[in-house]
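Below sits a lone chain in structure tokens, taken as the form predicted alone.
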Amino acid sequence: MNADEVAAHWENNAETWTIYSRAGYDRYRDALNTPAFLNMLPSVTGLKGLDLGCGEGSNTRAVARLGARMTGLDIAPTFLRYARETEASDPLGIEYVLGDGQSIDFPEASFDFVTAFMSMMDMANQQGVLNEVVRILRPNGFLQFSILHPCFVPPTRKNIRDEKGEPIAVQIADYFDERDGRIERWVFSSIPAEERSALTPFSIPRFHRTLTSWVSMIVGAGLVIEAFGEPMASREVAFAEPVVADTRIAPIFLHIRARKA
């Protein structure tokens, strides 16, 4: 599967994804994943950053509010339309650009840092993307990205629950299956069941890599890994947001920060 095919899937997802994520139904993102990512992020005040796979711009805006001068890049025009409309009504100085991570259309050493919120595992040719990130980073610049945890969310995963419906274990399989472009179909689980049943599921191409492959690609691109994060919901968050309680059993997300030598 090539980048154009990936773009077509995400363009088809973009309208529904934006409407429901902005309505608060992406609880994993809002209650756990994005707050943990921002907490791990070094100071970006005054720095120039690129948000790779920015979607409709919510996370890009969160980084901009920390004082960074941000550009957002995405392959789906509908995501960018929503992002630009929000920027026009509430300006944060963000520029949004249509593009593909394999051939980022900026000169060498254009950015102090790059973020990628839950986008890298959906990109074809991840090594090529990482090579492009290194090209556009300034010396000592960094990349911080989040992905589905390759060890605990491989192509096959099932939550095991007790008689009360509480998560108690995770069953996983196919960890070493690195076939490209497997299509996963789902919608946000927090959407009410009667409304969810009327929606066309998202169609998401996935490019699963083992942890060994991710580390090899990062190092091979010329980056030095300096931090890992595995967000776990606190007891308080899990009580308030039961949908994220399974992250207390095993992590769902992996955050990685790596720096250009």
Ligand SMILES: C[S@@+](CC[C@H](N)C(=O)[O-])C[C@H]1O[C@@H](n2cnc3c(N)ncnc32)[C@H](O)[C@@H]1O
Contents of the next structure:
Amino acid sequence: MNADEVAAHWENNAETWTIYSRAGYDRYRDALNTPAFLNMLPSVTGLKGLDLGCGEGSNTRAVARLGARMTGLDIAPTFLRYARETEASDPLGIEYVLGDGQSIDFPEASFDFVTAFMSMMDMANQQGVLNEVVRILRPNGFLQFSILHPCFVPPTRKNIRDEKGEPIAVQIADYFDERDGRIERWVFSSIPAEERSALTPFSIPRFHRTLTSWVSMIVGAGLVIEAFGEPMASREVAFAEPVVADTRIAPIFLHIRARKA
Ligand SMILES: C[S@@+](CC[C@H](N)C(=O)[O-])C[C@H]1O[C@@H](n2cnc3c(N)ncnc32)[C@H](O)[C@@H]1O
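We have the form predicted alone; now please give the form predicted in complex with this ligand.
And the full complex, kicking off with our chain again.
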């Protein structure tokens, strides 16, 4: 599957994704994943950053609020329309551009850092994307990205629960299946069941890679890995947000920071 086909899927997802994530139904993102990512991010005050696969821009805005001068890039026009509307009504100085991570339309060494929140496992040709990231990073600039954890969220995953419905274990399979563009269909699990059943599920092409492949691609692009993060909900967060309690069994997300030598 190529990037144009991926873009068509995301364009179809964008409206529902934006409405429901902005209504607070992306609980993993809001309660756990983004706070952990921002906690791991080095100081970006005054730095020039690119948010790759920015979607409707929620996380781009979060990084801009830390004092970075941000550009958001995404392949799906509807996401960018929403992101630009928000920038117009609540300006943070963010520029949003339509583009493909495989051929980023900026000169060499134009950014101090790049973020990619939960987008790299959805991109075709990740090696090409990482090579492009390195090209547009200035020397000593960094990339920090989050992905579905390759070890604990491979293509097949099932939560095992006790009689009270509490998660107690995880069953996984197909770890070594690196098929391109495998379609996953789901909607945010916190949406009430009756509303969820009326929605067309997202259709998400995924490009799962093993942990070995991720490390090979990152190193192959000329980056040096300097930090890993595997966010786990605290007892308090898991109590307040039961949907994220399964991250106490095994991580769902992997955060990686790597630097251009
Ligand atoms: C799971 S969404 C994450 C959106 C956003 N970063 C967030 O955290 O809410 C994945 C995003 O990657 C974008 N995407 C997929 N392939 C891309 C590519 N080749 N170049 C740029 N963006 C891409 C999709 O359009 C989508 O917005």
